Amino acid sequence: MSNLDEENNILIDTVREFCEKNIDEKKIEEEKIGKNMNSLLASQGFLGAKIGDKYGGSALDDTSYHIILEEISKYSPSIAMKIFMINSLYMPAVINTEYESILSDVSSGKVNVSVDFMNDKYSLDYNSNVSGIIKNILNPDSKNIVLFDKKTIIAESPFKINEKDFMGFKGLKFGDIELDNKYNVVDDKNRKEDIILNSYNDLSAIALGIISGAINKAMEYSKVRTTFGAYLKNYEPLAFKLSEMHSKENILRSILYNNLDKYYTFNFAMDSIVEIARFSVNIHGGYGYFKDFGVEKFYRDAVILKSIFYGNEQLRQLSNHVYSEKLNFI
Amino acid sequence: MSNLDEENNILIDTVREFCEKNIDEKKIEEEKIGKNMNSLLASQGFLGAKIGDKYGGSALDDTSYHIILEEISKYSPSIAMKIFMINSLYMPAVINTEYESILSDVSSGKVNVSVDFMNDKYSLDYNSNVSGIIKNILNPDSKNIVLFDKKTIIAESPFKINEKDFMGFKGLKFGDIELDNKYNVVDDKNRKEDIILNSYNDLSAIALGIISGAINKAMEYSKVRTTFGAYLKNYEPLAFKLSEMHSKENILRSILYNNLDKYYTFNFAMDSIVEIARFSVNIHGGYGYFKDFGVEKFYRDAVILKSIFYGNEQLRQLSNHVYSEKLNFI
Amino acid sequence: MFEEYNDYRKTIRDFALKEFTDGVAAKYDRDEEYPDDLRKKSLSLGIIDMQNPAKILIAIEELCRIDAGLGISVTTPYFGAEVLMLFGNDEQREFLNDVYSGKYILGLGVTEPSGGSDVAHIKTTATKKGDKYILNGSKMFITNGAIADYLVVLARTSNEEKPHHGLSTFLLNTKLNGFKANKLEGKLGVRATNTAELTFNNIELSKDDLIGEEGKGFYYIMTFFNISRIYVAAQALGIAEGAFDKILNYVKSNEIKDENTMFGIADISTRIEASKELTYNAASYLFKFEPRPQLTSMAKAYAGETAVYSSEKAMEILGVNSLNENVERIFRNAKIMEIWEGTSDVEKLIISRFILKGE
Amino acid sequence: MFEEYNDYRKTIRDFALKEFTDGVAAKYDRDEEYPDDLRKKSLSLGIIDMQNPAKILIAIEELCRIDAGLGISVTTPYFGAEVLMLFGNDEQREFLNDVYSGKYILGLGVTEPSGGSDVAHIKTTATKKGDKYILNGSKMFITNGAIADYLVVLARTSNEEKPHHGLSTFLLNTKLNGFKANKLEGKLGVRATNTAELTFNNIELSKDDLIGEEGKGFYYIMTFFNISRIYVAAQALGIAEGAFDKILNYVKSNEIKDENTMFGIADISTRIEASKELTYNAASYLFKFEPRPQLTSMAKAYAGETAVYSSEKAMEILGVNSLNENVERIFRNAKIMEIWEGTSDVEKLIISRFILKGE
């Protein structure tokens, strides 16, 4: 990572040290991200990584923000997702609106906020009332939630939550909400697409962390586990595949931090993540199927991340982007 | 390619202009690279790209050399292979030996040289005579040929050539040689592995050119060809796949010129090249199967390049390299 | 050979649709609890007919198509029965009737913590002492481990030059002193099935508990796996079909027509069709006692990969709509298909060995 | 259904091994020349029995396993015959005997320069003029185009609202005035086969040259492709097997035992087994007149991809040793399998259409 400078490297060390000391993902998945963890994340400036300092945030540049997302994802994709939802999705929706002052309570961990990714349908009336069902939302226990209708709106708590169990980003609460709430318009346009487009590199950083966490688990295991009288790493088909995946991890890191076109980086991340996480589980044999070994969570979160953020719509955007480019040849 | 400077960009333009004006790959494949082309390549300083100026070479740095290989491969993988054999394989074997003065005639295009990639077996006797069969050699019509036995040796022409038709890098002659020739030792070690290892980035540059040439053909075709009443580029499965391949092309270019670990770059190049070249043929339908459309050559050369230079041995090297690295995590 | 059972197939499917509702499947998945009531219900309907392997195969496929956690749970109380059927004495085969009737739950104890797929090197010992065997050691990832009444157990009875020569199989009553089962929790999928770690501490086995001959255990277990693999292929096939059902349902009810999704449907359905034909073909040889282990391994490896592929594609095509436990559960269930009873890697070595030997 | 022909299979294989030697195959490949002598030899041995589609399928598979360029060349002089057989009048069916006997070489002219797989929008016209039709237009990539005595040609006879309603099929004598064939050279593979671009310049066809009814040509051709696709699947299967033979031969004779190669062998053999079962299964429905077009398309698409996969793997596993024209020729031949008679993309749309319709 020669493209990162001294300051970046100090940040990497700091985040790793924090994670080593404070993050027990198994516990987080069981108990959800609680008050203590929120305070810890806030005190490190992670919750408000991109939020301006007038709201108590860290106002970090992109590289630093990506380092935080990557490093935390290696330990806890759930926490990274929480930070991402605040900084990459919620903040861009509320900044420069009457809601931006809430960012203080967000960066200090006092309140949760959320964004509805689903293509849910709502009914809005003239009394600023929104009704309908929000399905499958992360962080339903929020102060308010950004919804994308024809306009970009914010629904105000309290919410009637039907909490559900869910196997991805399990550190966050998850469920459906029966809406019958007040709302306010924060933008006259539906900003979903533009907000997600702007977050491609952030998502790639989370993907990189998941990939890296999974591969490292697998490589470590391949060095200590024996079968048929030899270490796993001495079985060439496994070693070759792990090494190829490790190459891809480093390529993704290189293009992310070298700031290659975000469409390419995101496509590469989404193209690699599931295969890598899946194979990292496989390497562990039966143990990989159990939570205790801390590898299956990467597979779950990899698939869920891709399900939420990468589909035909994103491929269409990539394709439009590519076909509108001047080709580098002829 | 923000990592390339002004001078690099001028070189790119120069090479492209040269290729546009002088290279007709169909003709090259039919008539082989002849005297005129050799002179042209020599006069541009391409033949001796890495050879020092005391032997009339251009003494270029790696980036410039890779630009030449990439750009020429887009037009003629055969010519790029010729340049590669001289600069990446032959020169490293003879430099600092009594043979290095031949490099003058090589960089001026007066003589051909070659290197035996096959694991052929030779018999050496005490009268400096080497016998045996060299199978499947590119450029058999050479002044001399580097062979890898227990030592690195050079066999001297004239060679008894059994020319054969061959479908890869068709601009070069190809065939078997019945050896009964004088030889000299240029190194007491078999340097094959170390020479090829050192040429990983050079091979990646050729691969990048092949990939780029193939994709550009396919993308151009997808913009002008209609089927079932619409342009090919409007069929999403095709457009998506082309766009994903185009992403990979740009990723490869980024990591090559940013000088990422050569093992990773080469693995990525070899992992992508065949699929991309194959799909570029597919896009052309029946036309893709014919030489006239200039795309099937990329598929042929892609497969042959990989067959020669990438197999279990290289995967083993990658794997050893990866497992000997300090992991970036924990 | 399988078309004649189309009515039976429908009976099974109707049972699964009625009993394995989304709510029920989600509950057992969440609670990681074995569905003993469903086992009993399936028994009372006589759904599993151990005398007819083709019907077992179909039942497994159709049940797993609706829910693999429940489907495997109700078809696995007989796991290991073939060892007794083929190699047991009269009394042991007699005992099987109580397994078929549901009085007893059976299981198979082969895998060990350090062993994985490396069966020949297991460390559990059954040391002869007079006319008894003293069983010591531990087993890992044992399906039914904490609910089984009896287990077919593989243990070392002697040390031979070739390690697989010294192994024997026993029928172990789990009520015996020295037996301990520790239910393993936190599985990614098939969470309704029961999985346990077992420890054997000086368990006294009588010589009547020996199955077949001493020293032939490895062979018995390999023979068993050559049979049971086909049932894993059927599990995987069912899961792949179940995932595809979700995709079709989604595509149809949302009137999705884009070509990229159509290509996805073509790819998935082709792989499922190939899995089905590989599985049925391998099964048809096996069930007429002409086993072709390489075909069985191909079926298992290919169907296992297809289960994972289809379920991941379901997540991808349904996108945010897949964040529904009745879809994502399928993808979590699928993964085990590449792992148990020989990882896909082991299958590949079996296939290549037979192919190279065969010509 | 196919095992009963094992003796026939052996006859074909022996013929191919004897006649399609490496030297012969390499020569026709290099020269891009149609092997008329081999066609005649195969005829004199009665290798192709058009009355028995199962035998045709086996012949194609076994011949292409040895060399696809030659194998396709000797089995393709009948190309298009099914159109006459199913839809022709008595006289036209009578004429087929001269095709089967080898007196005439037949071909099929459907694809056009601008059309590719888009059959409904062909531009060649057959304009009625009295009781004649005047044929004008051009065809592209026509197998046997420059050597055929007769061609089954699709042309537009009227302009209808739905473009595929106005098409008709004709039996065209290539000696007629106005017919021109331009042999296309420079193919990547199957270079022994003859491929041509055709131009029709005011060719006068009589009404007796019409095959079946006017306006039904599109339906006839689609019916034909639903049959002929299975033979393409067999070509692809043969190529995949041929590539695998090269791998096995190399691995055995060099005593290669590394596990990565073993995994490769397992993967390739599994895909070939799946291709075989898909092909034979689809064929068995087709040959008892219960065609299931989606199964045929699956077989063709999957076997085509497997041919390419296996041959590329052969290049990879043999490494520098693959630079031998008898190995690299296989990989060049394989590619056409994903292209002709409907690219894999078209197959995928057919599959998904049937799947979505079917349930």
Contents of the next structure:
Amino acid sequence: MSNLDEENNILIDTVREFCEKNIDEKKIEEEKIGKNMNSLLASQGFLGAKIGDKYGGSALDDTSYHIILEEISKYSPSIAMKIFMINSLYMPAVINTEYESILSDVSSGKVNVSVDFMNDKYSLDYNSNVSGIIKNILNPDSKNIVLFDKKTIIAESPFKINEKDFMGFKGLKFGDIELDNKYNVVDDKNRKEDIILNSYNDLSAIALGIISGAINKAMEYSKVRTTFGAYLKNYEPLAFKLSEMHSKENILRSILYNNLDKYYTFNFAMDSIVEIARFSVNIHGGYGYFKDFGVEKFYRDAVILKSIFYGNEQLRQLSNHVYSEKLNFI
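Would you mind generating the form predicted on its own now that we have the form predicted together with its partner chain?
No partners, no molecules, just the chain.
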């Protein structure tokens, strides 16, 4: 890994040790991220990784933050997503507003918050309260939720939640909410695009962790699984493909931690994540779809991460960036 100093390497070891000791992803996906895990994450400074020390956060630089997201994603993409939602989405939405002070309780794990990044359009009524139904909210059991309508608003709990199953990030609750709640406008414009754009490298770090976790599982399995009297790693097509994917992992790690162009880094991460995770599952054969082998979660979460955050809009942004001008696409 490039551009990392001794302090960064110590952080890597610290996060890995924490994950190995405390994270049981199968249990987390079955029981969700609870109070005990929140307390553990807060005690390590992970929940408030980017939050200023004024509010009890760790006030980490980008490199340290990306190390946390990458390393935790290797064990639990769900926990990494929770940390991302707080530091990359919620904090930028509330900073310099009346809700900024709540960051103290957020970084300490006392308060749960959420940001709706899945919906682009709402049919909500605004009077003294905001009312309507919003589908597909990740982490809806929160004190308040940031919504990106014509303006950026915060709806305050309690929420009527219709909990549903969700394919990805199963450590977090998921469902629809029925609103008839107090709300406040925190910005007169919809800030979703700007906030997501500024989080490209953070998303790339999560993608890198998922890629790395999936490849590690595939490499380990290929060394112990035999067929027709030979280990899987000794079959050239498989070994060549795994080696190619491992090289992509290291390229992504290099460009991320050397702070190269965030558009290119994000595009490379999203272009690679599903292919690599799917291949890692396929190497396991039918066993790859069993939770006990610990690889299927990477594929599920890879698909969801890409489907939520990467599409034509992001490709338009990349094209505008390459041409250094806003294009009028036909």
